[in-house]
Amino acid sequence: MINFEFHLPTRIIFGKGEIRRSGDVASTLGEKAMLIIGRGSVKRYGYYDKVVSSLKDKKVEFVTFEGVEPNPRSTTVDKAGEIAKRERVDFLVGLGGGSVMDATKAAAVRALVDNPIWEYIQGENGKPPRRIKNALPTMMIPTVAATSSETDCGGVITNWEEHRKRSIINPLLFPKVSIIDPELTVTVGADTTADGAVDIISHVLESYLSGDPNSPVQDRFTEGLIRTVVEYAPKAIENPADINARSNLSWCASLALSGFVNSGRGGNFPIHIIEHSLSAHYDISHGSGLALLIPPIMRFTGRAVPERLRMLGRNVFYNTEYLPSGKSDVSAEETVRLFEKCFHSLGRKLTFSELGIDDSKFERMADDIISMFGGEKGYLENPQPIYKKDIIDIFNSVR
């Protein structure tokens, strides 16, 4: 067990119907808010009106910023931050999925500075990013069970002009409070529900495969979360109004990157790193990219940690519909195939051709990945180091 610190300063309010408390909770953060939303679904389903009504009841002033896109753009964050600054808001409320919440965190930084937000993520001309010195408080109300942005201090922002997608991470970005109301996820479609399930799995799978193998507490947490997602995602897709299934998925999502599961194990996130380049070039959903890349990268990493894969497959899939009754052991390759079978059953695409992507950008994406994340060594940290050639081979294996 490696040394670590675990700190989760976010107040969590969880449960069906808790959105009704949004105004009361918001009033503890300030007198004027910016409510940040996506492209309209929260209005169509009435969630926006519920929050607005609650804010008005508690005399909390607000302005609304609408239009955050999937894979949120740095230019969108700049616009939101400038409006927040001009309106002199006290705090920001992110109402939506992971893209909205990530944009809200970044806008909380941008509202207090004059430089473009990308300079706080990427840096300019080879220089380190600007240091984040302060951020406005934020409150999150997730409408999708997926990213864990409601309980962590990071977000992912895309510079579409440069086709680069990177994380902004700082302890100042922990939400002050998150209202996790699973009832808000019942209107989420099958594809988005499935994408969210894959995202949850990936958040704990990465550290499981690349981190310290002598972390049994974290391993059991990981296996339990993945098994829960494997069990309840199909139920939520089959019956979108199944609040029990939705609640389990929402809680798994919030726990996955809260630090509770992965602390003490370390490790790297190569699957996310590679997927970010993919969706920065093709603007596909994060979950779709992850479902495509998880099996081949598991297969690649499994060369170095086959016993980890065997343990994972056994403890996640034992006595489920995916593993024949009475079969208590699986090989590393069988584990990968079980995940492929699971993702396929959720309707995820497992080849580039199914997503309409050809091989024309494979080399450029591999170059981007190594230049941004390979460091002086020229490869991604992983039990089986991932070089540029390996990335291209991984891409080609799922053409």
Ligand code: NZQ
Contents of the next structure:
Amino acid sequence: MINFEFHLPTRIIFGKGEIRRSGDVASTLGEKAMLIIGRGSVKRYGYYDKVVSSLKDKKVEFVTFEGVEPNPRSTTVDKAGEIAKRERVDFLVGLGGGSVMDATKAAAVRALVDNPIWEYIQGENGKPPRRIKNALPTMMIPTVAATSSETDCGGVITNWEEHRKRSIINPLLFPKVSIIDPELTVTVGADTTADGAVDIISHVLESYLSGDPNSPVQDRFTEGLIRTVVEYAPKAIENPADINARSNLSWCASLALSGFVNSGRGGNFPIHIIEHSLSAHYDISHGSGLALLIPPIMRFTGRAVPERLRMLGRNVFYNTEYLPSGKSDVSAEETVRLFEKCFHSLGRKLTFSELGIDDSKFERMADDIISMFGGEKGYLENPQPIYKKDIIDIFNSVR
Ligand code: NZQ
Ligand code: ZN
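Could I have the structure of this protein in the form predicted in complex with the ligand, to go alongside the form predicted on its own above?
So here's everything in the complex, that chain up top.
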């Protein structure tokens, strides 16, 4: 039985060329903005200039904060928040990938308080030490098709000193408006495009495997979304300027965690929890950690829900280049192999050694994961519960 509340308060403007409306849309949020960007790509490819000229046209004042790194650090957020406070900005604009958008959401909280942002990030058992009481409004302009940060109320921030990467989540963090212009993603390189594709898949796959199985509408959305990514990611990598492929990936990305696909079915996100520990220790991209972990965790979870895996494999890969024509039935193990094949063909690395990571921190990461997310029971919630020993076995299976 599915019981849920679904509320997506973000106004979504979608389409090629829509970046030209950024000044107009921004002017609905206030008079002065802080424009937050990453480490240079948006300047290199001219997106920053487009936004700046549109803001100037509409007489929106702004200051720029440049330098958000991939896997954004809490210290960076603290700096951005302090400047936003000092400059008395009315709202924040995140122009960049998930890292920039997440840092923008966190800075929107930090701009209104004096404590370090880490005190507002989920701590033990998912609760932050301090309650978020307010946040500045935000507008997002994503430049990568991946995280869904443009349509959700969460962000992921890294404390590099402690090697912890955790979420900041609050309904106050829903962007007021997101301009999703797929044309901004044509400059995204093959690796980041592939990482994004894997991330989109994981955002709906985790709920599919671990959520309420009595949700056929959500299941069909999920299968359709994954199938679309499987079909269009290679096209975008093959021909980066393919705006049709880019548009479909952008829309899949924005839908994935918007609540639309997973609502009601619920479920858990153990693959994400485990991946965040990997990128917190090794600073690898989120997508590359996911590509490594999805197949073995799928295989592990498949012990408890083999029929879900078979259904997924059939409905995603039927009549695609991955399944010999006419073959419509696949086993749970074949489904895992089809995903491995798909990730491999997207250029993803499927072992720790390919990523240049040895086994020296397997134990430490497994300890961190269970102590932070295992609760009193000492395991990660999943149809097949994941204990510390299982995490180490999973790591070893793809060493
Ligand atoms: O720093 P710049 O110069 O902008 O370069 C970035 C970065 O090196 C580059 N890039 C961005 N837009 C580009 C571009 N290059 C060419 N053309 C463009 N248009 O791409 C690189 C990766 O950017 P990043 O923002 O790190 O990638 P992504 O969008 O995959 O975001 C990953 C972050 O989001 C978190 C991840 O954990 C990770 O920290 N996540 C956020 C979620 C959320 N808010 O709901 C959910 C996800 O599960 C995820 O955990
Ligand atoms: Zn993700």
